[in-house]
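Starting off, we have a lone chain in the form predicted on its own, written out as structure tokens.
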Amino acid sequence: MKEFDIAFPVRHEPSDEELRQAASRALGVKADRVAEARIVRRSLDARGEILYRYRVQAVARGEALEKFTLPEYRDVTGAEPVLVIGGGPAGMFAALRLLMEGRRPVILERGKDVHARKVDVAALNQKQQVNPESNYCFGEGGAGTFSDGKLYTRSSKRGDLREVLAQLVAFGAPERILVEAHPHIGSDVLPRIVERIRACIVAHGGAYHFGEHVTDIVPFSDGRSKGWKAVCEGGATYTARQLILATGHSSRDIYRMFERKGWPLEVKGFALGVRAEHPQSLINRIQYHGKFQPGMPAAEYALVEQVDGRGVFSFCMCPGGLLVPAVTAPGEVVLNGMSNSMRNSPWANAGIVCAVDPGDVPGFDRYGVFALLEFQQSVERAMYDFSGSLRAPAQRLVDFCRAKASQGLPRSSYQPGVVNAPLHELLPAPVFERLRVAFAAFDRKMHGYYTNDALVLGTESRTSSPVRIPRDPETMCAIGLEGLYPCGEGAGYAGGITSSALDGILVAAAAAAVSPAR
């Protein structure tokens, strides 16, 4: 087999002869005797003409391409049942490992079903009503349904994402996810996809139960066999022998019960900061040096800078999105992003996160391992108090920068409203002087992003969880904790739908490793 790298201008898509004739160059060999060429990837290049990179595999006659099957899908009516507590990636893709394994998934969903969980998100905006169980963060296919559906990862250690990005296509997302450098479903399309594969799990003999918040989960043993039993808020009890944890991290009442019984957590780091929202037309601007047509894709960008020892970054960059309340209870003011399929609002938004550890926030001490816990919700706090609603405390950025006032704001994308506030008082200090470096350094590698023209809105406090369910590296089970396997974001061990439902991929392999129940 041989790997090689072919570019095309960047609205030509390379045809199958095309692929012959560079396959052919590449091995050495006629045209005639290329058995196979395949694009595996494609990424986006703007540093000169606007072209797209192909990385394609390719063998002569005589030689196959390896293919990647998935394991098929087992009936498993009848068979052990797996509790799966929360039907986000985690637990979803959970629950579909467990049905290629053989054993029986039992999905419980604090949160409504994808299709009545929309009616709850458009009153989230439209009305500024929050409903606890249902929301951007909570219910059928976790946060990741309606905030964009970004498919890539840093991790390279979980497992193979070509099970998830397969499934997934499988499921009805577009064959391209499978090659793209930067791969995105769309909030508009990810509905469908979760839909259909609630379908296949309750079609091979798994169940789903919607509405069931669990508030506690209790050890059993009935002298022959032992296992975990789940109390719900409305008095329904299931039981396992297994359960697999994947609450995701705004399940902070999940960290509460684990310290009332003593069981083990870990205060983990997590970033904190601001959403920027740029006009997308200067984003575009700015990545393709003033060369960008219609037609072309949405530009994006990730940036980084270490100030005082920090990281500043950005974190889930959306590319002609929009903003939304990622709130999951009353009194607090939370923003997350999303993009459609198309990506084509007006605005372009990232999360301007700073890392935040343990030893910056001494003045939380007192909170043991709810340190970071206690210090995310007292921002998210701060920022509903000076606004008295949902309204997202907003400045222009610049101005933020100089810890100066606003005189009027531009039109944001975010529907509950912003209010004129001054945000650098709002944040936390450290944060704030952090953000302020890294915003100047920013303009340095994207000249013209420093401007008066974009916004920065509080707060973008969602990035990952601030506390850790510890567990076994060998048995992946929670430590002193035989059967109960955390994952997921919930569980401190991921950071996305791709990390999250490779991370539920290896809990469920770990569990069906364990022979089933006679």
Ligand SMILES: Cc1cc2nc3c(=O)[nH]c(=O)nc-3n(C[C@H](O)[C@H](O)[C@H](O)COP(=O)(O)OP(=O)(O)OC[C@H]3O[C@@H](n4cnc5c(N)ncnc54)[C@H](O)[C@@H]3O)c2cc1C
Given for the second form:
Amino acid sequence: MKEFDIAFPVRHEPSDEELRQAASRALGVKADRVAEARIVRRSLDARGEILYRYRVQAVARGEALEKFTLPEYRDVTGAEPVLVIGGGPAGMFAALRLLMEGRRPVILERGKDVHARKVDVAALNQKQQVNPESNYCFGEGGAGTFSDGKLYTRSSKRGDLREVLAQLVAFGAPERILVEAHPHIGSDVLPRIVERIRACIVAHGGAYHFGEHVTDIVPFSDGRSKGWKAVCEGGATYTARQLILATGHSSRDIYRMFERKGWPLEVKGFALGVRAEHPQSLINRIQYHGKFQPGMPAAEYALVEQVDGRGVFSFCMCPGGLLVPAVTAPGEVVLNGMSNSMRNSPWANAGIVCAVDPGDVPGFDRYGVFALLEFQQSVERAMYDFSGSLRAPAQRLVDFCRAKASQGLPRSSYQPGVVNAPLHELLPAPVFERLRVAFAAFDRKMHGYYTNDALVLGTESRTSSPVRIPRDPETMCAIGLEGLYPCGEGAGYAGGITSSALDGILVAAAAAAVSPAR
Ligand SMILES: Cc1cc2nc3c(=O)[nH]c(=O)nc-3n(C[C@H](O)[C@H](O)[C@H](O)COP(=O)(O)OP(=O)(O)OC[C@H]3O[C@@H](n4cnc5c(N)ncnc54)[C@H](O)[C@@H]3O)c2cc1C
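Complement to the form predicted on its own: the form predicted together with the named molecule:
Complete assembly follows, chain above in first position.
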């Protein structure tokens, strides 16, 4: 097998014949002796002439390219159940893996199905009505359903990303995600995929229960077997020998429950800052060096700068995206970004956040393991207290860095609206001081980025969990809690859709490796 690179102008998709000819040259055989040539990766190169670079694998006759085949989902009707709390990427992919392993997933999800959830998300944007059970974080598909649907993960240690991507394609994601260097799906397509995943789980004998907010988890033993009982807000209970906990980073009540029971928790560093919103046309001009043409993808960026020993970096950049309220309770303002598959809004937004470690918040020491969670919540509340609503405190970028009030604000994609605010005073001083240095440095990497045509809005605070539920690396169970598997972003072991999905798969495989009850 030979792997080689070819490049073509942006609007030119290589034909089968062009691939065959390139493979013939790379393999050193005549074109009719090329057995197979396939693109395994596509990335945009804007350094000189704007090109797509393709990584190609090819074999000559007598050889075959390795094929990736997923194990099949089994009919699990009547099989031993595994409770899965939370129907986000971690919970969904754990459930799919359980089907492959012949175990019956029973998903308990506090939110609504994706169809009903859309109504609540619209009310959040248009009427500022916060439903603590159904919002951008809670409901079918979890926090990934209404998102940019970026599918990259930096870590390959967690598992085989192809297992996630291949299933997403089988459930309706475009095939291009299998080869793109920076694949994304978009909020107009994700809900359909999430519904099909549910249909598959149910068709194979698994169960989905919406509106089941788990408020307590209790060990049970009936003499013959032992396991876990999940108690829901309305009083319903569900039992199984094994329980996968995939409740995401915003289910603060689950962490509180762990603390009440004296179960192990650890404080975990996270990152906090603002969302920066620029005109997409400006980002295109900078990233494509003035050579942007219609038909090219909205340009992305990724920035990082070390300031006083802490990383300041762009997070969850959404080209052609929209800012959305990612709150999960009244009295807080939290922003995040989403986009549709076309990424065609006039704005580019990204979190610009500063790493925060436990030692950075001495005033919160008294909260022990919840020091960073309380810090996170205090900033979200400070934003709300200033605006008195879901409107986001906002400032022009250069004014923010100069600690100066803005005279009028540019238009923003954030539907609940913005309020002109001294964001430089509302943010904790060490965070603000680092952000202002980093923003100026970013302009050296992306000339034109530091402009008063951009807006900064508070706050981007749900970058990852500020708490970790430690688990045994062998069994994957919470320490001292056999059969209870914390996973995904809420457990502090993942960040983002793909890494959470991979963690769900990892944990489900560990649970399934324990012999079924007789
Ligand atoms: C607006 C937005 C945009 C994003 N964009 C991207 C992106 O482009 N790319 C990317 O990689 N990541 C993105 N993320 C982050 C990504 O969505 C998360 O990292 C990922 O969803 C985490 O997966 P998870 O399954 O661990 O948790 P979650 O997705 O948070 O899912 C947890 C689920 O558990 C349910 N739940 C919580 N508590 C309980 C309970 N007590 N009982 C029952 N159910 C409960 C919740 O309702 C939720 O459905 C975005 C997030 C948001 C909010």
